[in-house]
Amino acid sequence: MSYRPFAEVEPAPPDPILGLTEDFRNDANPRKINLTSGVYLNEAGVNPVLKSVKQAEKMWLEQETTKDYLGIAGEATYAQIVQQMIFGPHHPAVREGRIATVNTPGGTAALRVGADFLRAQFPTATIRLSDPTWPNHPGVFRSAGLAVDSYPYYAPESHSLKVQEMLAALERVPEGDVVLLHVCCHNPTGVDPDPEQWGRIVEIFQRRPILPFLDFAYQGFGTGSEEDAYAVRAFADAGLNLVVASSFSKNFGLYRERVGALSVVASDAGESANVMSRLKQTVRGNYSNPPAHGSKIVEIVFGTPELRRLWEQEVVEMRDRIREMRRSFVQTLKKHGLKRDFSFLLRQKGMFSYSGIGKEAVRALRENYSIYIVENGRINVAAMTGANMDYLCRSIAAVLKE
């Protein structure tokens, strides 16, 4: 064969998280622990299928009559559920038809559809990401052709939000640019603005011609489903136009079903209709139609009162387990004689925490104890269990004492 068009293609560098997961799978140590991936695990160390989801799937198995395509934007019922869950059922933006919502394959596809839409409508705009942010954020937006920059967010020395630096940076964002904000359970730090700080952030967007893009992947995993929506509703209550990427991967456990949505809040119903036409155009040129199974499960759960009550209780149980793992982690580290204060983890929210464990210690934990942590020290608290806690903390203590 003379024509070899792919001969010069070089292998891509490994993904900083998925590459570690592959190494973990190949590790023969029976005590190995993977704290890298963003998946909720139960006390048995397994990602569970929620009881509410299982019952909804049984119902759908009996009800389903076709495998025909969904519409480009997905089902209207699903869009209504997304809007009511994010903004509240009685919000004026919902009642007035000012929100365009499309069903997407997970929160990542929601981000990408939003990125493609922004690139087409505002080709010179730069999107500003928190420093640090989810490692896949820059890749998603750069792949869509958007310029990417950052704004200050996290102070590792105090394990807190860089409030003043962040606000000052937002004041300097050029007109027409986009700012991505994590609504709750910030990934990777677990540090969120409080309501007063959100108020100051919203006030800047009220004064300045910049667009908020809110990433809302962990509703229910912070304080509560309603409480976690505080920031989105604060922006909407202020009458601002905004973009929201949301996901049911975590709070429904529908990781492999890829169930997400992109919602754009416009100034009136006419603008919303125009935006919807462009979002559909973007989807059509990308994956054409969304998958049906996961969104139908969400519809059934929300449309069946007993299943919705069961699901709400299951979200509480997952959130409580994460909090308990935080408490146990801090206490067990102290029990093993570690003098460094890790109590800041108790103030963080959601599955992730910036542990403050440095790169050398992270490597030592992987090489000597088969404990896998992202190089920046981010840990998935939801991957801890009562069974692995002592080994985990004893290993961390040994490495940090060296």
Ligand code: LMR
The other form holds:
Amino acid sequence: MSYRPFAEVEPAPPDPILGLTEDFRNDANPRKINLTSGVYLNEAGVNPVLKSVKQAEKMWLEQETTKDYLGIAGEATYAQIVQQMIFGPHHPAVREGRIATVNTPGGTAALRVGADFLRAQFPTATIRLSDPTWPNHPGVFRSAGLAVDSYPYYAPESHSLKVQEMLAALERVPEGDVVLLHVCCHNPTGVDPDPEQWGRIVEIFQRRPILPFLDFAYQGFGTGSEEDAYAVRAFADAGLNLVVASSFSKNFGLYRERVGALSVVASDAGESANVMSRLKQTVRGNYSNPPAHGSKIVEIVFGTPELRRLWEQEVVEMRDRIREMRRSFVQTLKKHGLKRDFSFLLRQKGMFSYSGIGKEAVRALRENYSIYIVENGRINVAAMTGANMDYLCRSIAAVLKE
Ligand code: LMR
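Based on the form predicted on its own presented above, generate the structure block for the form predicted together with (2S)-2-hydroxybutanedioic acid.
Full complex below, order starting with the chain above.
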């Protein structure tokens, strides 16, 4: 009998988001609709390569002279772009060299590098996540060995922020712990604090020895690229140390290229250099150095004024289409006679909405109509189109009336 070390391996449960996308791909129903994973689709129901990206790729194909490794942290030009996008070009933290930025394979790896760094430096810290949060957040932080807990965030009855409970919970977070906040387009609820509420949140961090870890995956998909950076700049303007995971998956449509960044804002350039050395150590022991293609596209678009203008316009188009789909979804549900008021969707921002559709209805929509929604009721509005809207709303109305 040969050695069978894997005989006892139990199968893992499917991923709550990407597992459903796999099921969707295997579904033969021609009317199937995938509202699970946060991927932008155009009116034709296709995830497009942005025109600005396509042109930059053509330029890069001509210019590329080597496939040598990038440095462990990636290119300095890329790090500058990331910092300027997040903090604004003239932010003192950028000017004073207080930010350590590493190019990571997507926003998820940024979270993971951040998690590994925190676990190594602050082994007893707990990270606190909003309730609810992106279902992959607990997995990423637990895999790094960090303890995970939550703070109140969303009130399903009123479809709004539980602001008092959230602030009270932040007052009670033990010293030395870490709090993860979504900068904009909260995933999964689409509900963000307003500037006044952010002010109250930042004020607590100014008084208390707790570290903000900001997840910034949807810049440009809320109100605008600058407006969406409000919260992260409020933290940085307050002179706070913070950690930011960011991503170009959505706003550049570079999902499969895996292009993101982790930025740590420290108190001075010396501290930031020390942090950088630790981030590099983490990266080296994990994936060694980042892939080059996606970050190069971002560099070319930012370095070519006409491509940058084109890209900015394309982000506006994506954002406007998502808003239009929100309006159309609410109207079409009404047209199909649904009594339940879905107008709260119009107040939510970004790709996602917490629809309030319960587990049973989610299952019925999948099994009877081939409409795929995350079990918690999160829907990706950016996957709705003029062509699938009627079937979608008719099916939801049928299931919710049953
Ligand atoms: C999502 O939440 O659907 C996206 O961030 C994609 C993912 O990796 O889950």
